[in-house]
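Single chain ahead, by itself, as C-alpha cells, in the form predicted on its own.
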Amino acid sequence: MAFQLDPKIPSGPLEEKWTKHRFDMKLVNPANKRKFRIIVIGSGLAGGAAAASLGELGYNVDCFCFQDSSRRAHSIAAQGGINAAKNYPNDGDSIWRLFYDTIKGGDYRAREANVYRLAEVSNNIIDQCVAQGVPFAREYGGLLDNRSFGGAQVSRTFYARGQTGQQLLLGAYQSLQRQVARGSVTMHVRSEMLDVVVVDGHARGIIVRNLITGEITRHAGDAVLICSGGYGNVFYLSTNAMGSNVTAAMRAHKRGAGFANPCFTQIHPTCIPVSSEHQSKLTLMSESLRNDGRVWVPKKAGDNRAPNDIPEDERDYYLERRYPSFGNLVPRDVASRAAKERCDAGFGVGATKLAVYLDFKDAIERLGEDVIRARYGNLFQMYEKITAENPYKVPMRIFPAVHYTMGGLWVDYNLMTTVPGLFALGEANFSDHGANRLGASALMQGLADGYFVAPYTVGDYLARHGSLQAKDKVKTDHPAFDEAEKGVRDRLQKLMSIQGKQSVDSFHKKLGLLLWNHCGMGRTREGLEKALSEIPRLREEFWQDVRIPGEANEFNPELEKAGRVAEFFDFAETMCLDALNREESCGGHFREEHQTEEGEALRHDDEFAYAAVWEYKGEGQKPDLSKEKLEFENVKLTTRSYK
C-alpha cells in the first residue's frame, strides 16, 4: 500500500470520543497564539468559519478567495437547510438518530466516529448562528422551525425560505470581518492557490496568482486549511458555479496528499432540465420542494398532454408507490435513479423527455397558496424566471444533475490530511458523507469543521509541530518556495504558449459529457474503460490545440480556467479509476452490473467497506491505491431500505 493510513480515531465508545480526544489535545497559550501564522484556501462556510473562529483565539490567518469577496462564495447557493438534532418538533429525533441518519444515508461507506461528531456539535451550530443574527424561519410561538429532508423521518433542517446557505454565510462573513477589522485575520481577494510549499514533509506556505494583474506571490504559514469545495464542475454541466474547481485540492494532492473515493458523487434529483446544448451550468431546485410537492411522471409512455390535462388517476407517483414509508423523502440517490428509470423506459415528460413532474396542487389546496408562497416563494420565482412558466399554477419539471461531491482529500479525525500540517475542511475532504450526502447536510459539515473541529485540531498540531521562535521560521526564501514557484509559472508559460485554435470551453465541455456518459448516474466497466481511453487523447488535444489570448501577467479569465481544466483532465482520470475499482453499487457510485432485482444499489461489504486513498505517482503514472478500512462498531451493516 501507498500509505500508511492511521485515522487517529480516539479509544472509548462512541459518544465521549471527541469529549475525550479535546481534553488529550496539547494546547497552546494565549500568548503564543499570535505567534503563528495559519493560511485558509477559500471562504465559504468552511473556510469563513475557520478563519473567523481561528482569528478569535488570536492567530494570524490569510484567507484567501478567488471571488472579489468572501461573501461570493458558492457556500451561498445553498438552499434548503442545515440538519441539527435539537428535536424541537419532539418527533424522536436526537443526535444518535441523525448518526444514524447519515451512515445509512451515505450506504455505511462513511468513517463512525467523524459521522457521530458531525451529529454531536450540530446543535452548537445552530446556536452559533442564532447568536450571529441567521433569521432563521420560526413557528407560530416565535420559536425556530424545522422541516423535513430526504433520508429522515423526522424534522430537523433549520431553514431560512430557499436562501439558507445565503444567511449562514453572511453570518459567517460577519465574524469574518470584526477579525479582519481586527487584524487578525487578512483577507486576500481574487487570489487563486496554485500550489502548496511542502519543507521538511511538512505543509508550510502557499503559491498565490493574483487574478487581476496576474502577480504571482509566496505565503509561508505554520499550517495550510484546505477549504475549497468540490470538484462536481468537473462534469461541466453541475449546479456549482462557474468559477467552482477542484485545483486546490489537486494540487495537495500532487504534493502527497491522499484523494479518498473520487467517485462518489452526488446527483441532485431536483433540478432544472438541460434545455440547451448551448448551456454553461444548470439550477438547482432545494430539496425542500419534495416536503410539499409530489413527484410523478404519466402512467402511459410517451403521453404529451399538458401536466393539468392528465387525470388524477393517469398519474404515476412512483415514489411513493415504490417506497412508502418515506415516499417522496427519499435520499436524493434513490430518487434520481428513479426519475432516470422512469424517463429511461419512456415516461419522461417535456420536450427532451428527461425531466419528470414536481407538483405543489395538492399542497395549495390543502394549505392554501400563501403558505406555499412563504416555504419557497423565491425558489418558485426563481424557477418562473428561468423556465417562464408558474409553478404555482403548473408542475414544475425536474432531473437530476450533478451537484455535491461526498469524495474528497483523505483526512484522519482531525482532519489533517496524509501531509503533516494540512487540513481539508467542507466539501474538500471526504470524511462524513460516505457515498451519499443527505440533504441539509453540507453546511453542516462545513460550519462543524469550521467553527468547532479545526480550532481544536489545528491548535494540537502547532502545539506540537509548530515553532515559537522566529528564527526557526520557514520563510518564503526557502528553496522549496523557489522550486513551486518555478513549476507554477512554468506551467503558466507551457498554457500560453501552445497557441491553438480550440478555445478552454471546448474541452471542458467534451471532458464533462464523456463523464456525465461514462462516470455520471449509470456506471459500467465498459463505459469507464472506454473514459480512461478517451481521457489521455483529449488531455493530449488540449495542451497541443488549446487557444488563450492575452498574457499571463495580467487579467486573464481564460488562462484561470486553463489552468482549473488542466486540473480536470488529471482528476477525470483518477475519478474514473476508483468507479472501475470499486465493484459494487453504494449510494451515489451506481455500477448497473451490481443491482438487485428491484434496481436497487448492491453493496459487496466484505470487499469495499473501505475508503480508497490514491496516491499521486506523476505525469502520466498509475495512481497507488490504499485502503482504509471502515469500522462498524455501532451501526449493523444491512442493505439499505426505505420501503
The other form holds:
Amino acid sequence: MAFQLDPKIPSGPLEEKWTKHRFDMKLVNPANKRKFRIIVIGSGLAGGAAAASLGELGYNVDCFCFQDSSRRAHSIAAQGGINAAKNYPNDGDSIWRLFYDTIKGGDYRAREANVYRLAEVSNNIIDQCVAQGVPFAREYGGLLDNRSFGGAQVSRTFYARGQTGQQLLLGAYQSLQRQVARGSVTMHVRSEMLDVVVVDGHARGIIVRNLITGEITRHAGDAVLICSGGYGNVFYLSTNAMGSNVTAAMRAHKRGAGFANPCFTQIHPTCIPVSSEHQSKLTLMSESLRNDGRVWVPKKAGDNRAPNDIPEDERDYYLERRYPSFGNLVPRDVASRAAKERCDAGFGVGATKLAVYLDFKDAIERLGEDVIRARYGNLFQMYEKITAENPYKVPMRIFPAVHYTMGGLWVDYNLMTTVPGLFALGEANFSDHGANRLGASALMQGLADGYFVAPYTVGDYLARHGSLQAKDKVKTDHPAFDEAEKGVRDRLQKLMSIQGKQSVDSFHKKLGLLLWNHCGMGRTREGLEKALSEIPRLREEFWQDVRIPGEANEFNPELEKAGRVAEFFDFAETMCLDALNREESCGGHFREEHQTEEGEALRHDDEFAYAAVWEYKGEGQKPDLSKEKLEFENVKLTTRSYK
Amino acid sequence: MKITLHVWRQKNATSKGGMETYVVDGVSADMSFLEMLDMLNEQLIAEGKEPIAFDHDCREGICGTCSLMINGVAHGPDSGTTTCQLHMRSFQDGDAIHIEPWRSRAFPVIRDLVVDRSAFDRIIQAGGFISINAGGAQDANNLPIPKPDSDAAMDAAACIGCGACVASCPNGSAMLFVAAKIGHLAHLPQGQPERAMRARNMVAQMDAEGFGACSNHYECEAVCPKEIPVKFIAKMNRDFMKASLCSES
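With the form predicted on its own in hand, show me what the form predicted together with its partner chain looks like.
Then the entire complex follows, led off by the chain already shown.
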C-alpha cells in the first residue's frame, strides 16, 4: 500500500502561510507542558536547538547523542557561514529573494511553502544567535559583516571566521546545557538509538544502547524527533565525521517512515583530494575560497609540469570559460561536475590525476598576501598541514567529495514523518534543499527547524494527540517495547556471533567505492543496475564474514561501526533504486543519459517534479514508491543557467 | 616507515592498565596519526586481538573529540594541531612513539585511550551560557559591538573543549578551558548581566570536579590546538576576585 502523502501545506498566499498556520495550531497549556516527555535524537544544530527550545517551553526532554558531549555533533565542522535575508548591505536581498534562490538552487525539487518559511525565519536565527553571544564577524562600526557565498549574487552570509558551525553549535550547546542544569533536559551522551517504538501507529519511544557499558535501555515519550544528520558516510569517504550514520533515520524508515529522494547527495567541489588507500576521511576547503581562487587545469592532457611552470596561455580556466557570468562561483553541483568532466577527459593534475588547481596567484598579486591570509589563513594552514604544500606559493589541489545529503525522511509542513509523533529535523529530513543545497544554507535549516519550527509543530501534535493522564501513556513495559528490544538484542547477538575474517572497515570501504563509482557524480542505468546487483552480494558476505572482536556488553567501537555499516547496506539499495527511478538530471543527481548537448543537467519537469518517497518492505524486498507532486505556484520552472 | 608504538591498554575503568608494544610497518608520511592507528587496529583485528580504543570523530580538528598524549605531549609534537590533524611526516622511520590517554583525576579512563570528559559539560551547566530563550530577540544590529571586543570574544570562543590543557598541566587544572568560556562571554555586552555569577559558579564547579589550580606553568597554552592564550586565565581571575569581593550573597 502506498503512502497517502499529505504535505499539509496551509492555504493562503505564500507569505502568509506560516503566520496563519502558527495561529491555527493548537497550544499546550503551560501547566500541561511538563506532563509531556519528548525524545530528541542528535544534538547538532537541529537537535540541540530543538531540545533546548522545547526544554525552555517547559516540556521534559531526553536528548541522545553518540558523541561524548553534545557539543561535538558534526554541525561543528561547517566553515563558511549561515544565510539570512537581513539585507543589511542594502544590496537587494529580501525574504522573497532568499526563497527564490533556494528553490532555484535546489533545481526545483523542494516544496515551496517549506522553503519560504525557512527564508522567513532566517532573520530570527541571526537575532537569536547574537543574543546568545555568538561572535559573528563585525565591521569596525560594530555592525555585523556579511559576505557573498556559494553562488549568491547578494551578500547575505553571516560568519564567524572559518568556524561558523562551531560557534552556532556552541550557542545551541550552551542553551542546551542551561536546560540540563534546570532539569528540563536530560542529556544522554555516548548513547546510540537503535530502534523506534511505534504503538497504535504513533511513535512512543526508542531503544538505546549505552556505548560505554553496552546496556540496552527503553525510553518512552510522547513524541520522537530524529535530528541525526545525513547519510553521506554511506560512501565511506566523505567530509562527514567518522561516526555520522544513517541508523536512526533508517530505523525510523523500517518502522514506517517514508524516505524521500535518497539519491540527492551533494558532492562538494573543493575538498582535499584522496592521497592513498589508507585515507579515512576527506577534508573540505570552504567554498568561500572560490571568491578569490581561480580553478584551472592544463590545456594539454597529461601535462606533468609543476603548476608554476605552466604558462598562463597553456592553462584552461574551465569554469570561467564555460560559465562567463558566474565563473568560479557557480553552484556546487555545477562546479563538481565540471571538475569530474576535466579529470575524466585526462586533464586532471597531481599524482592521482584526480584533482584540479585552485589558484590564488592573481588574488595575492591584486590584494597582497596579508589580505588573503586574513580571509583564509586558517584554511591555508589546514591545507598545508594535510598536504605539506604551501598554497601561498603553489596552487591548491582540490577534488569533489561527498559532503551533504539533501534527501532524508519525508516530512510534511509540520516536519512530521509518515509516522504520527515521529518528526525529522535538519539534514535528516528532505524538505528544503531539493536536489542541491546552496552554500551556508545547512546551518540555516538546522537552526530554523530546531528553534523556530519544531517548538510550535510538536506542541500542536501533542495538543491534538498527546495523553495528559499518566494512566493513558505508553509505558516501557508495553509489548511493543519488548518486541523492539528483542530485535535490537538479536541483531547485536547476530553480529557478534559471526566471527568471520574481514574487518568492518574493509566492508565499508568496498560499499563506499561501489557507490562512488556508480551512484556518485555521474550515474547511468547500467552502473546503477550493477550496484544494485552487487550490494546484496556484499551484504550477504558482510553477514557471513565480518569479524567483530570483544563483547557486546562493553565499550566496543567495532560493534558500533558494524551496526552502522549494516544499516548503510540496506540504505544503499534504496539510494541506488531512487537514482535509477529518477530518469532525469537535476542538482546533485546527474544521470548521464539525460544531459544537454553542452553537458548540462537536463530536467524532465513533466515527469519528475515530485518527491520520490520510499516505503520499506523488508530486507531484500523492493520498497514501494509513492510520489508527492511538487506544486510551483510562485516560481516559474526554468533551466538553471549560470552562463 | 616502520614505527614502534608503546600504547596504554586498559580494559575498563576499574581494571589496571599497562603499556604494550606494537610494530606498524608500511606507514606512509601522508597518513594522519589516527590513520596510522587505524592501520594498526586492522592488523590487530586480523590477528584476532582487540583493537585499541581511542576517541575521534570529525578528523578535521574542530570537534574536540580526539585526544592522546603522544610522547608526553598533548596532541603530539606539532603546535596548534589536534591529534587528528597530525601527520606521520612529523615522525621518522624507526621512531618509537609512546601513546597515553589524557591523565587527570577529573578525566577517568573508560577504555585504553578513551577518557570521560563529562566534567566539562557540568562546568558549562554551572553558568557557561547567556540566559535567553528562543524567540523574541531584538534585531541583531541593534547591538553594535566594537570589532576588537568581538574579535577577543572569538579568540576565546575558539576553544574546542578537548581537554589538552588539563592533560598537560602538572596540576590537572582546567583553568584555560574555564577561562576561555568566561572570557568569550565577558567580552560581549550580552554576557554582562550574568558575568559575576558566571565566574563564581563556573569556578566553584571546576573545583568540585577535582581539577587542580593554576600555578603559572603555561603548559596549557603550549599545547592548546586552538592556541588560546593564558591571558584569559588572568582575566578570569580578575572576574572571579571581583565577583567574590562584590558578592551580595
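Superpose the two forms; the largest set of C-alphas matching within 1.5 Å is the rigid core. As the structure is a computational prediction, the values presented were derived from the model and not from experiment. Numbering follows the first chain given and starts at 1.
In this overlay on the rigid core, Val371 has a C-alpha that sits 2 Å or more away from its partner position between these two forms.
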